[in-house]
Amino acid sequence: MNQVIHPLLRVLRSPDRLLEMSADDQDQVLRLARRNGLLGRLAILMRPAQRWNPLSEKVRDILEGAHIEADEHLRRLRWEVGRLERALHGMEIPVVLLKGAAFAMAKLPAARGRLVADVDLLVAEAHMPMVEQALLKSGWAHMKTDAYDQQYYREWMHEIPPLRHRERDSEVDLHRNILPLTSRLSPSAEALLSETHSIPGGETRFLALSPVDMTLHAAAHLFYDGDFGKGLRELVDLNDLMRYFGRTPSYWQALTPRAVELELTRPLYYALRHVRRLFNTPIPISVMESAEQHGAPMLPIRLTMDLLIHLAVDPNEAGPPGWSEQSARFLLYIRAHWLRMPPLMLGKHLWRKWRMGRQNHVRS
């Protein structure tokens, strides 16, 4: 696809273009970094010297506040997942953090820099019950109380209403599966779990998924949740852990049969197809055909997907999201939720949510 690859990508790629850039350019990838969740990830970048004494004061400013601010993200993390290992202390069960809690308790370049907003657990459906009112107990709380909310996660979705800490504002997805049970795509979570590993370095008991589930799941996250609003940053973490792992050939070698196995070979091609096309990431060959043999969808919607996927997350202007840009995302949105339910399904989902959206203007 003939593109023009915005300033951010470009400083991605290769973080000393950034030091050939006029002040306004420099401007301009800071504020599609910060809009696009990667400030701290290019303040990590331009951290050597030979990068760093260059900039001007105003740039090392920016990007210092937002290291300061990205190393404090992480120092309360920890200290949540700690909290989270004493509310959960003596019940014998795996407990696996998922997406930037493993990626930061694992100490993976994918957590460099990052911002993370709560922690996700998966256990098994078994045990959802009880590892719920272990929370409860400890001061979380449910943030969503309405009676169609509570049956739509807990008979439909993948995880239990969201928890918030009544104190701390501290917020936890405590996930049975990866995906909605209702979805078109059923990975097995007996298989996920039984891949688990521990995480190096002993700061945590709880256990992550194996390098190829972390990368599965990211893709599917991605791919299958609908929003893109952070997808670059999303589609950095998952070329950051096929950089990492790839350096195993293990890893390579097992990607593509995972993904038969957990039905997640459509958001494993889509996964490599734009990575690859946005980083350059060092993909083996074979894996894209044995992806592309397994999970491309017809040429149609090949391009239509490439389209908006490049319209959502190569936004060139640092300001607002562009009207493009935004019919792309709402676009990717509707798929998700057409994938997430069954047709009649999701015609009554949205018919309430839109009434209740409805009534609440009203009221307001």
Contents of the next structure:
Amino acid sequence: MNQVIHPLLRVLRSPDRLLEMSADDQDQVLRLARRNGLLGRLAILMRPAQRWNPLSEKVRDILEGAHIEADEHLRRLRWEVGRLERALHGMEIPVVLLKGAAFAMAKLPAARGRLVADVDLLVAEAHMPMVEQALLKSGWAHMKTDAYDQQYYREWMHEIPPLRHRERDSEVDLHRNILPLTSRLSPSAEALLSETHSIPGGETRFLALSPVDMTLHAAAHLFYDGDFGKGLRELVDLNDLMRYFGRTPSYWQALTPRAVELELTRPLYYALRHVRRLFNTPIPISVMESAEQHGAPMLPIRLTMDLLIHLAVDPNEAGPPGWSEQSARFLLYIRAHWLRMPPLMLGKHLWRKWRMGRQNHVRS
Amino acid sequence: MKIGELSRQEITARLKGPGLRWRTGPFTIHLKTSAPNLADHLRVLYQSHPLLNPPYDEVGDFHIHLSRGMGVRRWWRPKVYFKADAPSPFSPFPLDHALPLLEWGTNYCIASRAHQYLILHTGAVERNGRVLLLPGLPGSGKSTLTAALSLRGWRLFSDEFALVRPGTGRIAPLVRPIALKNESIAAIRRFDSNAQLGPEFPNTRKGTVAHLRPPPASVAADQQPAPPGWIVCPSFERGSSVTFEPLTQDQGFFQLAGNAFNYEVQGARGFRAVAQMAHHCPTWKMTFGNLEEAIEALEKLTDEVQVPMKPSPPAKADPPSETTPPPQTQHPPLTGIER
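Taking the form predicted on its own as the starting point, write out the structure of the form predicted in complex with the partner chain.
Every chain and every other molecule in the complex is listed next, the one we just looked at coming first.
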């Protein structure tokens, strides 16, 4: 692993550094931040007067534009959550917000500058049909109408196909678990739902996962759902969650045992390893050791994953992603699918997707 | 140094290598591409634009890469792709349409990122120190009218983007080639035979497109913003004579907010900025059938209708006082415009 720390990582760790950088380095930082969905976050980090005032007018303008965009996303998200509460009004069932929507409504540091678009909800499997019907009645509609996709989602996936609102184009992802049912890891949805918390502030009756579960979900989502295009952003989130919740020792004490209980030790291991590598997250040594003990893969896999994640996620050169980055992401995508379905099913699934992709290409 | 002072070889070398960087209004564009012919087009259409040379003392606003297709697509029905540090909404264009792709792509970047401005979808030209805004849907004739005004000595700000700074209310120029479509191309050639137009690109998404080189004087002044003055919503109707219909402040508000790229993104700040403008700038709808007549009428209008230089804030419900004159909240009456 190279020792030179990329300017973007330097700035994320210590925002004052941006002021010392040459115009070329600042350019790299801004461009890679934009590509990774982190420009809004950077704007917020640079807001305090002692950081903001010395910046050039152009840099301030670029950051301000990103900040305004992020604010608007937050505004829309709050609206969407309110609309969803209306749609599910009267149902006395636990409904849990996941990921960005949860961070935003709970006003966690991880929400700062985020371009949240979709709302992810988790409900008990038994409540899914009722919730789905209520959403369809309130203007959301199925997007993927292909019969194969519908069957794929309903039988095997942890979520139903995304619903999009007819008028607002906003999306809702309705989950019954946080990982697909066919995958090698199957955390228990009941266990997650039994540890939920209300969201302080009184703005929403929807719930959030516990701090430990939120962390484990973020880790599982990144390392097992396959989309490393947003990898850096998700590791920033994990760093934020760990720093924020890690102020209480009980969080660290509960992390590995809960990962064992939910069978998420492998993603936890990867998450801890890479946030510490990128952001110097203050993880207690005992936690690193127990996570490694319970979750680390064999050395060859560990090294391969280290390389792939480094290529897929670490900021490199601004400009279109290079071959190594794209290849690494592709391999990680295949890996995620490998992990979530038996080999024969994976083969059939990829074959179908490739054929459908070709048909669409010819059509357009 | 200006782009027009470089040779085609020098521009091509920069485009293929470290990139060509220039300034347009408040933005700097850094372009890399190996698409052929683009160097010639840039030399003409961006002739007077200031060139920036490394080492750069500033970041670039938009880093654009027009890349050629890979594999078979490099040679057979070759394509060009638009990339600018974020997922592109554009499907690839044919390789010889690199210039329209550059222009539309740049528009997209500005409209989707430059939220430090309230970005109105209007023509904007300056006269007597104030900006005439021309809101209108595609097909209304605003681009053609803006182009014609700029050829008659009005200072061009933009044919499509009025960049309003919500804090000061001033509009920043963004002087770029004007994209004319279909019949507008011939109309402008008839209007001014000396107009410098780039090549025509048939069969684009918007029909045939050609670009008008912006006046050098407008480019030279593109770092000087100005406050808004008048709002005129043009509507081209073949054979019609020029008529003006005054609009109320709320109608003016909707013309501006409804013809903006990022009104919703601005939130409350956008509302206040538009309300300010609708309040202080008299608004008309203008029907016209002839460019010369329209320009003459607009010159008369902007000469006669004076907008106060320092607009006072909207009047609150204070009782009128004997000693102070009533605040200027109404639009001054029009004289002699109706025909």
